[in-house]
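Shown next as structure tokens: one chain only, the form predicted on its own.
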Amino acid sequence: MTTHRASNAANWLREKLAEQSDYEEITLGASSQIQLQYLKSVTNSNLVYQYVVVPSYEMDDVQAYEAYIATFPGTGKADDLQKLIEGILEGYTLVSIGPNSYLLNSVKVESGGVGEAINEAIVQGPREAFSESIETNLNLIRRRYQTSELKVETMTLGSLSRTAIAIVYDQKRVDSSVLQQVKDRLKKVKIDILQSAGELEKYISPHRFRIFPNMVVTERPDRVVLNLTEGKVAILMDTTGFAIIAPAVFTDFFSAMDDKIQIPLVSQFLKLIRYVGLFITLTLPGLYVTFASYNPEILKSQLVLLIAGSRAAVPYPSFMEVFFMLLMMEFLTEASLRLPKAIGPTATTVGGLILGQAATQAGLVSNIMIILVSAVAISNFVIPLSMMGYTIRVIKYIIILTAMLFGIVGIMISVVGIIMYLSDVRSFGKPYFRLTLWESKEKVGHQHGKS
């Protein structure tokens, strides 16, 4: 334990946080003696303002004052530089007056306005979303993420929105190259308004025509400081409950926040389910109208007179049947979603039923179709993020387009094809298919010691 004088606290605290854009340094009083620092995002300002500020120009004895601020429940003298900067970066904040300095509890905890997680809900952990506050989504990353490591860079986007943007990150694991293409992408965008997450990600993306998105859009304060331990740039925005983390790789979008609280062994399971989802919604269609209309070869005979039997008073060929079916399926999936909440569940799911049984008994459709078309919507649901679950439900038409071509060749042909694509991908210059863009600094120390 060491002690140090207050202007050394002080000194020290200014050189740490300095390049922090929520870093805030006052001084008080006419002798300029009283001095406070803290980080607006994780510090109660108006508690501060009330307790700290007004009291400094009510009282006029220097000492007086010291002995209040001494009294001050959760305050306690800031001895030690360690305990210093781990209280600043919880919300404490250091009062220095004369020789001596304090960290007073001025822990600002957001509860009013943040909301539960809606359209990336777990079963366990951490149930809280960002707001549309940018101050708010600071402190909740600052909460989980208190170290003096954690960057936040601050601009204004939007000519006419003067929307404010936030670029957080660990200086210590993030790629330099990466960072720089970040803040170069955002300077480069020149818009009037800008009031989405999705619409910034839009804009900062260097390829115009693509199939798979190369950011992750997440409303989880939980999955952005996961991602900032693995050496990634958040990018967080006012007016919206959203935040971007760049750079992304294929395996982010299969990955739920379940997973680090679950049993390994079952993690893998659930992971190796939602890929094994993934083929099915794609693949499936094509297949069917491959053993319906081309291929029956492959399939034991039973199950190809099985299939025969259920289309024998379908009008017209497989293909159609599949794009009339998936269709449906669209509609009622974008209705479940624009309906008001208290009408949409119920509305798509009577009409489903009666749509489905309805064709079924006209002859418009097959069993196995109606089958084979809730297969697809449910393993397409397993996906977490709905930005992967989006291009994939583009994806299968591709899919159904060169199975009614070419057959069972024509779906290879595309899974190849789709592979070889996503192994050319790169998101921020990284690898889309790598497993993770950090390596630990004790491993890469190992290996140059190595070397």
Given for the second form:
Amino acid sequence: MTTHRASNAANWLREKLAEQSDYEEITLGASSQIQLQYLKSVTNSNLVYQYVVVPSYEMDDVQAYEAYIATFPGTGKADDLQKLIEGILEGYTLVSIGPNSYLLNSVKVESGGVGEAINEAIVQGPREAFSESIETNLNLIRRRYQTSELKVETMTLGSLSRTAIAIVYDQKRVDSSVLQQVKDRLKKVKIDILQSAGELEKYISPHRFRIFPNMVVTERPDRVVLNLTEGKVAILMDTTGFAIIAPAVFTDFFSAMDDKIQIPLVSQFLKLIRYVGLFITLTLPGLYVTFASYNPEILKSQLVLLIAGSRAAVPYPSFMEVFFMLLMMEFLTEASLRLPKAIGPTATTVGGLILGQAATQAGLVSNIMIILVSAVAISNFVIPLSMMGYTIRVIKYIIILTAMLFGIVGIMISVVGIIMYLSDVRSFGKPYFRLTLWESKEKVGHQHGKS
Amino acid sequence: MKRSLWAKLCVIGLLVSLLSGCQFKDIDKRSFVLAIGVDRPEDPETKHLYEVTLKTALPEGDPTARTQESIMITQVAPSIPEAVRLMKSKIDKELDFSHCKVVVYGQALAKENIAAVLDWTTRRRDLQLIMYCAVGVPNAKEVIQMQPKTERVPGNALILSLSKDGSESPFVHTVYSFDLARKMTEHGIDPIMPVVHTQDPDMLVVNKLAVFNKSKMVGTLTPDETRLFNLLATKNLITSFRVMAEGNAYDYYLESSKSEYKINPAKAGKATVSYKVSGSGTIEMNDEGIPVTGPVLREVSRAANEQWEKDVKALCQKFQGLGVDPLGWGLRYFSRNWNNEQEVQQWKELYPELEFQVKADVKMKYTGLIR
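The form predicted in complex with its partner chain, contrasted with the form predicted on its own above:
Then the entire complex follows, led off by the chain already shown.
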């Protein structure tokens, strides 16, 4: 009877987890009476080896060994199947000795290699970021997503680098067509060396020419977990601290993890601010060209005279002025990115303050232009995910170009064009430019079991 | 294949870039006209020509400068477009009328005919229809030239006082260019325009209304009449009135006001315009320092009603005497007695015989705060 139950627990567990790539099963003892089952990614295998495997060979008597295991700190009998699976997912090891099975606390907590999120820093909430080891990263996800539905499939990419890749998804919630596409595309990748998540994103994107990022590249485990609950697929990679999430929606790039933490009023306000920032950083330089060269009648006369006055000494037409200042701004951003942290602030001070001040005094650019360039730069940084930030940085030049040629009509043409392009984009067969303001509510309801 | 596509795109791009033509003109190469003044020249030999004065801004880069300079350009020409073309050769930058907010008609021109000038201001594409219109006394040029000390942007003092964006004077009636053009052609309503006159050393006074019989100025309202006109024409006028009651003078501030009228249909060729003017007020000043009690308030209300009834009736009769209809009684009559052919003729016959009834109902509600 008991034999039946114990083997039952082991068999049941095997059935549940056999497909997980990090599931491991070890048989010990002379007569194969002892069986260990655990998930590699969350279990401290050192501990298992030292205190479970080694003693089994040192002790000849199975009963003595069982007594030893039973007294192990944090050990309980595995009676309840629910508790069993929960324990295993948390990092416990199931030790089956004959008819009896024990759950051993062997939880591995990765902390050494885990750093703080730098690129997606938030005010409150978890600070951990992915490390550069895939094992650690899987551990970070498992710790936040303890269900047997979470599936991990591994493969390697790159004929020389042999980089380990893990496809992570929630079996129940995932969209199977997306999953299939992700797998197919990963299989098709034929390269020598794979070193970063962004690179991989590029290889598995359908089109060569893209304007907007098709997948989210993030360094935050909590963002990955949140997206897993939404039925998306995450791709983890060894040797890089970033994960890829597919498919992506345009609005994903404008959500920060802060939004979940803040009260709804505040988070809606923050979202609004980001879209306003997007609009400003996109159109402001183009609008300046328009106002200064085509349609000054739109502004108040006071402002028009101010712009006209500050431009009086500027020798070049407005678009040259805009290009010149924006280029300086891009140089500044790039330079402060590459410079060592100790010199970074100096560069910004010298570039931003002194250059800006001197350029206006020398009459090379207008005062208004300096204000505008800084507004554009600041509002660009409001976008939480850097990939989208880079895209927006490039797109604004298209708008300047059309504004330069056709004034306000040009701005309209390019904005409408961008919206049309966005509506046409698909990310893994899913519409990219989709508004997800109301859909999230349904999901919350679903999670509370209201359906 | 790919290469030819790129080549095509390049060619299309280059051709498209030509589409905008010479629209591109930097803001510092434009000279912004902020106000236009049109006069008849004083010289008897050129009296039939137009004297156009433009006030253009001279932009200054330093926003901390107290005032900004402006440049006046004057040109005498047989027509206004001609004058503008001639003025273009007097200034190095392209004239830009898109920020022109005020057009001032000289008194002499207004007394003659404003139709041609108005036609130009409504027809030209870069002149906005929300320009403020005014009659300039002694002439448009001097009004335009005046630079009050409070003015920081050229022409702004004129714009602020005519628009009521700044000072909300009860003696100003804002008139837009589109409004003027409409009243010029519409049957049954006549144009009016505020009168701006200069006062030494550097003041612009707007407290009168010029009354037009279509394109010709036929009279001027006094400041008191102007205020009363505004009482009839606008709701909740912000003003105060002075009234004598029981040998004492009281000033009351109008908290709310409303006026409505009916034209009672004609019997035997006679029609009556009956006005009902109501409002509530607060005592603002009391000359003799008499304690203001309930009975006093009622007495002041009664006196104020009498005053209004008398004054409004006089104002209506003044319009009738001038043969003008700035309040649009005719339009009201047409709309209520519409029969496709005779209503205009009927009104023309009725108008000289119109009778006016005024019922005023102003209540003094508060004594004002006594501290």
